[in-house]
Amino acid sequence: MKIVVVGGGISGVSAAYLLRKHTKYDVVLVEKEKQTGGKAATFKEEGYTIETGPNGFLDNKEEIKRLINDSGFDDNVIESKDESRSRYIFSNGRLYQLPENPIKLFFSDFFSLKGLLEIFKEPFIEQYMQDETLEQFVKRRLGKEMLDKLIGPMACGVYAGNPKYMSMDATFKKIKDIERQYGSLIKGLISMMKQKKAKASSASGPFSAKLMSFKNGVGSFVNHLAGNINRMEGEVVNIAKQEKGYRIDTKRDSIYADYVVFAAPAYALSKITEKLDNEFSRILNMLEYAPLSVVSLGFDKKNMPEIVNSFGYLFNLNDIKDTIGVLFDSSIFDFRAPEDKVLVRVMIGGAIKKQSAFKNKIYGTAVQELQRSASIFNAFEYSHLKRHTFAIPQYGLNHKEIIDSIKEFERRNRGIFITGNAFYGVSLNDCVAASYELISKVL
């Protein structure tokens, strides 16, 4: 028996090495690219440890961490620096930091008097059972500046998103759920502590968990679980009901299964299963994606300032001109600079800024930020471009649509499988649990 994966970014990658290490299957991994990873990419050079995408996961989730020692890389997983837990929103012209405790900027001059009375207001606000977006959810519960100054950075630093589009439910279902069930999120809180729950509820959130990567960065990982699997290169482009199983067609040859996984992006998948259903195909092209240029530069670290050994910045959304987002790699974990080196990464783009991805001049773009927010006046002495047209998808408000096209397309095809973060979270969290649930799936 024979089970295909296609797809070897980190959600086909894990999915194959936990199929070939758990079921008798003959497990094979077809990728296009000569490198697996997809965009969880990593590579060296001039003394600099380059991310192409995601730098670490949380380690608040059970599932990566149980894939990390069953395939035995416990003792290449790093922690991120302790002083680089402090975050940065430039807003109004300044850098905000972000108290590890978030009720702590109700009491500074973060918000303003107006935006503190919106915030109060939230228990008397209706209820709304029904999905919406981030930005209707925001303004109608807390206000416009909580959208503008916080929750919609956060959603561009997670999702390089737009909250105009993004779905509650899809994105942030555990806050709407916290709404639907008890009518307001601050009587929700209060009733979570009185439960004792909320040493729970905060143990998901992002300042409590501890950001964790490997030494050699995240590629480093998904390169060791690829040594574990078969793998052949080629471009699937089509995909055939067979008498038993399926014929995959790549643009060189055929291969044939007994069962498929697909972890490919959603236009991809689109392209492969349109001759197979041609409506499903069309529900996944709804699908869309943010551009996102990933612009590296390296820096002598002497007369730099003190913002480079914090982990980053967003920006208040009326404040991003192409820029959604700043990381300082050298700041948040060791192995990525020469000791007297830093290293910068500008998130240039994103869905509210999607032309800029695709800019000219992006390293000029990417000094012109850091002069502007954070005062890096130095010249850069290493400089790398990743632009991915296709970064990170984007989870509307027809996310649910999808999904549902999604198991139904199981159903009525027994024995094709469907992963990735295209679907199921955009995290590594997520695409490595979302590998768990299919092995459960298959067996």
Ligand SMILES: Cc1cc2nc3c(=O)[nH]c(=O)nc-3n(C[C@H](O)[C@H](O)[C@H](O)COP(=O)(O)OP(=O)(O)OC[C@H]3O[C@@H](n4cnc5c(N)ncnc54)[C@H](O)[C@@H]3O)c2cc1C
Given for the second form:
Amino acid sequence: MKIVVVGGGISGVSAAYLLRKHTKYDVVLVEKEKQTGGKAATFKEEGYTIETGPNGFLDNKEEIKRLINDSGFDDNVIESKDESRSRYIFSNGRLYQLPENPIKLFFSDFFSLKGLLEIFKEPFIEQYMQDETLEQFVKRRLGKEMLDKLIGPMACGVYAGNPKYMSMDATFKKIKDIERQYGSLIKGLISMMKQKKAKASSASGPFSAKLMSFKNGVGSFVNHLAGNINRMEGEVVNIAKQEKGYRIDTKRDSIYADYVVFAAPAYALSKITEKLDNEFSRILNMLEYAPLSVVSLGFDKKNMPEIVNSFGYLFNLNDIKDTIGVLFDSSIFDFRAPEDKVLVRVMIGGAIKKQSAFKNKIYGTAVQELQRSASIFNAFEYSHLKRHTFAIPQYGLNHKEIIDSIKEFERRNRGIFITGNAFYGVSLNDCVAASYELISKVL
Ligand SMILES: Cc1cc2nc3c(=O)[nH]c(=O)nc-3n(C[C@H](O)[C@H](O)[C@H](O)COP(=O)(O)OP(=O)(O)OC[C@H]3O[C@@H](n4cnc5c(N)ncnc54)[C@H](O)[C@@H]3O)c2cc1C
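Output block for the form predicted together with this ligand, input the form predicted alone:
Entire complex below, previous chain first.
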């Protein structure tokens, strides 16, 4: 029996690795690029370790840790540095440090009195059970200031998203479910804290999970997994049903398989399935992606402002010009820059400023943004640009329709399984968890 896995990002590679390990099937991974990894790619240059996509994963989910352990890669895992835990929001022309305990924010000058009153009115806001956008939810329950200054920036940080279009159920379901269950977030959180008593102390704030990575970057882990898999380079363009199994056409050849796992982006899968199921292909094509340019800049440490020793910062939605976030990679992890240098990654564009991701003089933009928001006036000594036209899939109000149609498609086409960050979560953790889920379906 043969299984073909299409797409060699973390989703496809982890699925192929687990299939090889846990089944007796002949597993072949088909990836259109020479290199596996997809968005998870790392390279080294001039003493810097550059992540062109993700720089780590949170340690609060089991599956990725299990996979690291299972594949014998534990010795390469590194923790983010404790001293870099401080994170900031650039708002109204200055940087505000976010306290570890978010409650403390309410006793600082971060929110205006008007903003605080809106937040404290939350328990009296009427419950709304249906799905809605992140913007609708936060504005309705907590007010516009909370959206602009805290939740909106976080949505940009995680999804490169625009709160105007993000579905609560598809992106922040746990929070929406607190409203559904308790009628109010504040009431719900108090009740949950009481239930957990001492365990739910202030230590369980949004940043309590630790960011982890690998000594040689996230890409090294995907390459390590891929090293154990039979691979073929090729861009899949079509799939056709056979009497038994499927024929998968790449631009050059065709391969036959009993089972097919798709872990390619939604727009690619839409093209591949156009002939097999036109309606399904049309629905997949509705899934939009946010573009993002990742500008990596290396500086001499001398005369750099104190902020470069932190994790990084996000922007109040009203203060976004081109950049949605800045990360000080060399402060977050060891082994990212030479001893006396600083590695900064400036994230430009996202769903909220799509056109900025495609700007021509993007280094100039990054420099101006660093000057404006962090008073970094030093000249950079190293630079690299990675432009992602389709950086991160955006889960809108139609996401449930898309997931339902995937399940229906899988039912109609037995032996085809679909995974990937377009559907079941965008974090590395989500992608690996989806692979474990997929393995149990295949088995
Ligand atoms: C800039 C950036 C920063 C991020 N930061 C983080 C972070 O810090 N932590 C975190 O957890 N997540 C982060 N993410 C999200 C995370 O990196 C991605 O969601 C995840 O890596 C996606 O993996 P994937 O395998 O599902 O998709 P992809 O990585 O997109 O892989 C899909 C693969 O399919 C291949 N392919 C496409 N079409 C075809 C075809 N027709 N035939 C064959 N192959 C095809 C592609 O070449 C690609 O290799 C970040 C994402 C970006 C862009």
